[in-house]
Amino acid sequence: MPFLLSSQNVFEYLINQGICSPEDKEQSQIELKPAKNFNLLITLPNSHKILIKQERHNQEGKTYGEFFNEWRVHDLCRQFPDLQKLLPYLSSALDFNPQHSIIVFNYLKNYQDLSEFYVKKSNFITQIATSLGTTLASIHKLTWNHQDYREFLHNYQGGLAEEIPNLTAGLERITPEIFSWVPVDGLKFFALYQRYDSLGKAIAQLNHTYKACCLTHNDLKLNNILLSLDWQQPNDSIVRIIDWENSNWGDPASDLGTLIGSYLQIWLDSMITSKTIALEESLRLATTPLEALQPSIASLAIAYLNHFPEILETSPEFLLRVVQFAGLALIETIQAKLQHQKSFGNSGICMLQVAKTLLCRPEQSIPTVFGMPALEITHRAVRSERVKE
């Protein structure tokens, strides 16, 4: 039984959960939404839509419990009045069945996938990045150093995963088992990675300085962000952050760095690569040049620091660590492609070289990533704060 619900029995489930009435069944439409899980989109007679996500069951009838963290974040915001203001920035969860790992959402039909928006428009509008930076900073700032929130998550129905992650997971010493799942091309990645001793040391140091101090998403990529269809209109929540399945009490630099890494991936995925073209030339020939992304990346960071300036007071090296986490995000992208696509070609080699620079030389990388030095980023954030006051 890989999935519990199908188009034949989903309404019986929704009726039993008190989400729909029997009268809704005949006039509603059911649509399969492509995803790693068997997702069902239900359009009710009043045009309201709900999305049902469920995990695949293994041969023993068990799941990994991916949706536990997602529901826990929503419950956190509902339990504490000060955090209820964050709900418009999240997905809209209605119901969770932990026994069968089924979660039901209000479908946000007035939103679109931000990554798809960028692909279609090829226009990286700074207003969107500014709103995203403010939204992320709001989540981090409102939960920052609140022991009661941390304890709620830690004690929630069985406890919290380790707050300090192993950032070198999957990058340790090569063992014979690796040959059973990594293709020949993939072995090139591990050979290159282990050739750079400074890269492993940089990741280990980043792990050592990891500062778990607020609620973090831990998979903050552009495809986990929704953009309002009315984003051009004045609105406090033109973006929503979804898919909180990996959320934890973690390091805010990790979220911001991963997001910046997702922007950089647009540039790196557009490179023209060949064995006969040097790395610098491949980067220069990218169809989406870094210069097109820098204003949005800078606006993202400036808005974040403008809304959450306290982070620099306690972590003066915050921007350096953000850049390092951006590099780590690129390495994780390479690992994901190895796992799912079993490939590591010239584009992967270029991405690894860029990741190495970000991790090992973050201070020198800041002007390249943001299009301006660190001092200007912080000064612009301070000026924005003064104008706001």
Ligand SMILES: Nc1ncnc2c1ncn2[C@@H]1O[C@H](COP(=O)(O)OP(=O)(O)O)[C@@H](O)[C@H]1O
Given for the second form:
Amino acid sequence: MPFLLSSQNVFEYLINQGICSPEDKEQSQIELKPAKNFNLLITLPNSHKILIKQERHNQEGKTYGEFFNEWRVHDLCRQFPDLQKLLPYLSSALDFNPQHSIIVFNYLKNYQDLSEFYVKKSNFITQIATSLGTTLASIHKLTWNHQDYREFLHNYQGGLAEEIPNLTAGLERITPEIFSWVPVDGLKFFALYQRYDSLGKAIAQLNHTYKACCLTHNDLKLNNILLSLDWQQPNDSIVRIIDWENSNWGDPASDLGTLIGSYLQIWLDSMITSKTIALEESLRLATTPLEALQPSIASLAIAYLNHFPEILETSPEFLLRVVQFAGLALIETIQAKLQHQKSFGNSGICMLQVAKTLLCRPEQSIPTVFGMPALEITHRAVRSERVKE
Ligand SMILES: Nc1ncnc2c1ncn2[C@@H]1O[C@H](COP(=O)(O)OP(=O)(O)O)[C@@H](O)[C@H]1O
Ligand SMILES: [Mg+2]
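Compare with the form predicted on its own: the form predicted together with the named molecule:
What follows is the whole complex; the chain from before opens it.
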């Protein structure tokens, strides 16, 4: 029988792990937080909050070890003195129990979800995107080409992780078996995807040039970013990147591209679609127009390149690959929607068209994504570099 946490036994567990004292129990509050995993939020008597996550067990009572990578990143940053400055940019993990797949965090109550902030405010303040670009660049740059960090991740408790992902996973040729699990809308997606021969080729090419060279998050969407409630005050951790379950030694263009894809999704999710409206018109009618997001996307990239200019020297194609990864992130969003909501529809078709343009014509897409040509992005990054000096 697996050990399962509940509001009944959580305190015994925390006391056993040395996180709480028996006196805390009577005056603490326990809340269940609905999420993919089993989450409990505990408010201790000193109003300190801790978040406890337990991975769900499958029918055989097993887990996939999703928190292992999260803990591994925290351990990496604690073990190497040069990386300790990254800790304020992460979620704050306190304890991990691999046997029962339980992880405990300090709940960052002075932070809010960045995606919710954007939905509520509908205001895309460039200062926030700039902080995000700087934070991500610091993580990539500080770990870049460090074989000791790479080996630490590889050898972590004997774990073995493939560095080069299979980017076309779930997109291979249709087989008869697919009809048994893919919803009708899913078949529509596959039919369209396969009609665009160039799309599969562009993804395969991106896979071919994948270069694992630093610590990467690998699920860098806006809902995995927390924003400080005091973001207007100058402060070191305006944003924190949480949910490191997929992290690995990877390609930095993939993280930046996924994040840009997540901004583009705000635009695509707000478009008005119908059978009688042409694609271009749907995109133009979006309630969050692309023009509202472009300054943030550009600020993100400029701040990133300003802090990590070396990446352009070794990978002159970096920005093009970032745009391609943004396209790939949109395809992954479509796949996730198919899996969870079983729907594709007109908005899915639009998203696939945009993804195809980004993947197959990245150079022509740069002005559309960033609102300025590539040269201006790199010039601005270098110019702010000089101002910094
Ligand atoms: N340390 C934390 N402090 C504050 N909120 C958190 C913290 N960790 C997670 N959250 C909240 O819980 C949500 C889900 O957490 P996350 O780690 O992204 O797990 P998953 O997406 O795998 O369920 C986040 O979007 C955020 O709102
Ligand atoms: Mg998450």
